[in-house]
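The chain that follows stands alone, in the form predicted on its own, written as structure tokens.
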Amino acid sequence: MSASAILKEPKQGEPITMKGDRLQVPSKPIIPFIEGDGIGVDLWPASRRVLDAAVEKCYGKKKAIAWYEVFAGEKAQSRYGADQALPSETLDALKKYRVSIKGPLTTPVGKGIRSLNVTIRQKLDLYACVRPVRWFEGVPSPVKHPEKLNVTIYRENTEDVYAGIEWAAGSHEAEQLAAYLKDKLNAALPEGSAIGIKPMSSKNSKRLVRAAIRHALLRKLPSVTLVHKGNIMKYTEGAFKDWGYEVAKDEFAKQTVTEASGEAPNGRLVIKDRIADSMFQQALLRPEEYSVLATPNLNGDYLSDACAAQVGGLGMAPGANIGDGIGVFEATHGTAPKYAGQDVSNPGSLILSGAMMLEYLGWTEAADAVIKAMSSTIKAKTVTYDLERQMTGAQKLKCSEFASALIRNL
């Protein structure tokens, strides 16, 4: 079936273009959206309607976003063919658009297709998957202080492990691979293994921390941390943070200074490294040291996840995959098929990370008034069940009604 008889590109509306290095923002950018898999069914209408309302109550009629559905996962499988989870069309119009949001997909553990989200970065170069964490007044959370931790994390998006070079144990590939190992690299290893290829390469790693420091510098933050285990992989992930350094001196040296050298001058961004397990304690002993992280790919996917259930957990936590003039934004949380269509899951994490895309198209006023939107709902505890069942006194909503209370908050 051609992508005409399925996509329907809207009528009015223009694509966000690049000039230099700067997005060129229309009044009325073409936006594409993915529902996502099971509860996207509830998240995403909740979060489209507070988008909106956000942009309305900030500008008017001067602006508004004219949304775009494609198709990806289990939507796409009804509609193109069920090899067909991710189609070309979707791909190009995400390509095309520059800027997207979707919920969240469904990816099979073990078996079936590869990760959705993974191969839409992969194929869209998007390098840098974001993850701002923070606490919302209100929100339960484990730990004593969870307002300590407000932190950036940059995390590396194409390579590492998750570039998908892996043989299954017993299979061919992996017994030739072994063999090569064995005979040509003295590498022996257990027989019948399973084997994975990490790589992680100067111009890559160097990029997300390129990122990474740019982040910092325009928000005036006091540091970024290179996050690696390379005590004990030393030419990958201590690489990483090699790498990160040479950026540093190399095309930031009036603006940065490591933190060995001691005393920071006044204004000088901070760069420093942490071995990765030691990371994990930081998060949770002393958060306020820390405001960007820079991580490998496999780290930062443990350590968002770790430190979004510091404030809250992954309902609230929002995410963005970004390229070179191009972002796509998701939910960072499952599809919890079980809940789907019953309008009661927690759309925060959606309805967070679109603040992040209308801050990233430069509309700030619109990603405020979302933020303290938020902030206001929660704190007079009027919450969707997963926040309510753990907290005293707090009002029961639906993902329908949290959205409006939301829009009554802008």
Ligand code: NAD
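Take the two forms, superpose them, and find the largest set of C-alpha atoms that agree within 1.5 Å; that set is the rigid core. Here the structure is a predicted model, which means the values were calculated and not measured. Positions refer to the first chain, counted from 1. Compared with the form predicted together with the named molecule:
- Once the cores line up, the CA of Gln282 ends up less than 2 angstroms apart between these two forms.
- Superposition on the rigid core between these two forms places the CA atom of Ser193 2 Å or more away from its counterpart.
- In a rigid-core overlay of the protein, Glu166 has its C-alpha displaced by at least 2 Å between these two forms.
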The other form holds:
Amino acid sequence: MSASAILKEPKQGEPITMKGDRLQVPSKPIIPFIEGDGIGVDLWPASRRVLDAAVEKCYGKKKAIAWYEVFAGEKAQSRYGADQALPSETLDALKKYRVSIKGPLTTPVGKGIRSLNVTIRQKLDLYACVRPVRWFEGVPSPVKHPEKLNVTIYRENTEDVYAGIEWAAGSHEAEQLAAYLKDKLNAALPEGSAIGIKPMSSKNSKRLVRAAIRHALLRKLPSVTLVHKGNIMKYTEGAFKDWGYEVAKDEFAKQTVTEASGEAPNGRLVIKDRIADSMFQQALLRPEEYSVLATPNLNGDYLSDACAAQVGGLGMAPGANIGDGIGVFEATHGTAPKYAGQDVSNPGSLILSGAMMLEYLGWTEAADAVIKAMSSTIKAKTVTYDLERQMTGAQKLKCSEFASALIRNL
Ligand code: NAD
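Here we have the form predicted on its own; I need the corresponding form predicted together with the named molecule.
Zooming out: every chain and molecule, the one shown earlier first.
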């Protein structure tokens, strides 16, 4: 089937473009969405209603989103063929229109098949995985003061041990590489080792830290913390820290100051660093001292989930994968196949990812409205089953009813 027969671009609306390094957002931007597999069928319609209502509430008829459905996962396979879980025209649309949103996707099972999410990140060079973590009053949490944690994690998304360069124990490649290391570099590995490579580059580390610093400056946040394990891995993790400080010094000298300098910030952004294990402690013991965390890939993966769990919201945590002038906003949980189509799941993660997207467009009023509505709806104890079962005296709402409650609270 020809591409145009499957994808139907909206008749109204205009693409988002770039001028210099800034997005130019028309009043009716075309925004592609991927509904997602499993509970995506429940979450997406609910989320779309809330986002549209917030935009209308804030801007009347002056602004609106021209939604454009593109396909990935099972919906793509049913339209394009079994081997087409991520059609190239979907990737092309995400690239062309710059800002998009997606529900969760099933990772196809099989040798050699990479996760669709990883493929999207790599193909579009979405180098920063951004996860804001904050508590909503009323959400059950395992800590005494969940309200003290309010951080945005910028996790490097393209390299580190996640680059996927590894060889199985006993493979010809591993044996050859082990022999080379032993003979040429005097680095003997235990016999029969599996080998993985941890590449970390100046360019990719710097662009991640640059994005984290820009985020903090734009929002007038107090600090950016470089999280690393440089005491052990000096030339990878340690270099990440050094490159991070270099970016601050070379590109943001007037707006930043290092914690180590001992100078008073005087309105400047403080750049500091913490060793990863200490950062996990600090997130629990002194969360209020951190606002933006910039991390390499692996540590950021762990830290994002640990922080999200701390505010009780692993199932509600929003996320985005961002590159230069391009962003894919997404629910951070999976497809929860057991609940698919039952209209019971929590659309919170996708809706809050949508709020991040509105903020990325510069539509901050609408983003704030969604977050406030989320706050008041949860505070009123009108929630979906996952939260209801952990709260006393809460009213259990369906996914669609929760969206309606949010819209009433806008
Ligand atoms: P999952 O997130 O789907 O489910 C884990 C648990 O959380 C389940 O008990 C589920 O019922 C619950 N849950 C998840 N989202 C919820 C919501 N919105 N409301 C209420 N409860 C919710 O993780 P899994 O079971 O490990 O993975 C299922 C599938 O999802 C796999 O194919 C996996 O590859 C995929 N996955 C996709 C993404 C993504 O697209 N970003 C992320 C993780 C997993």
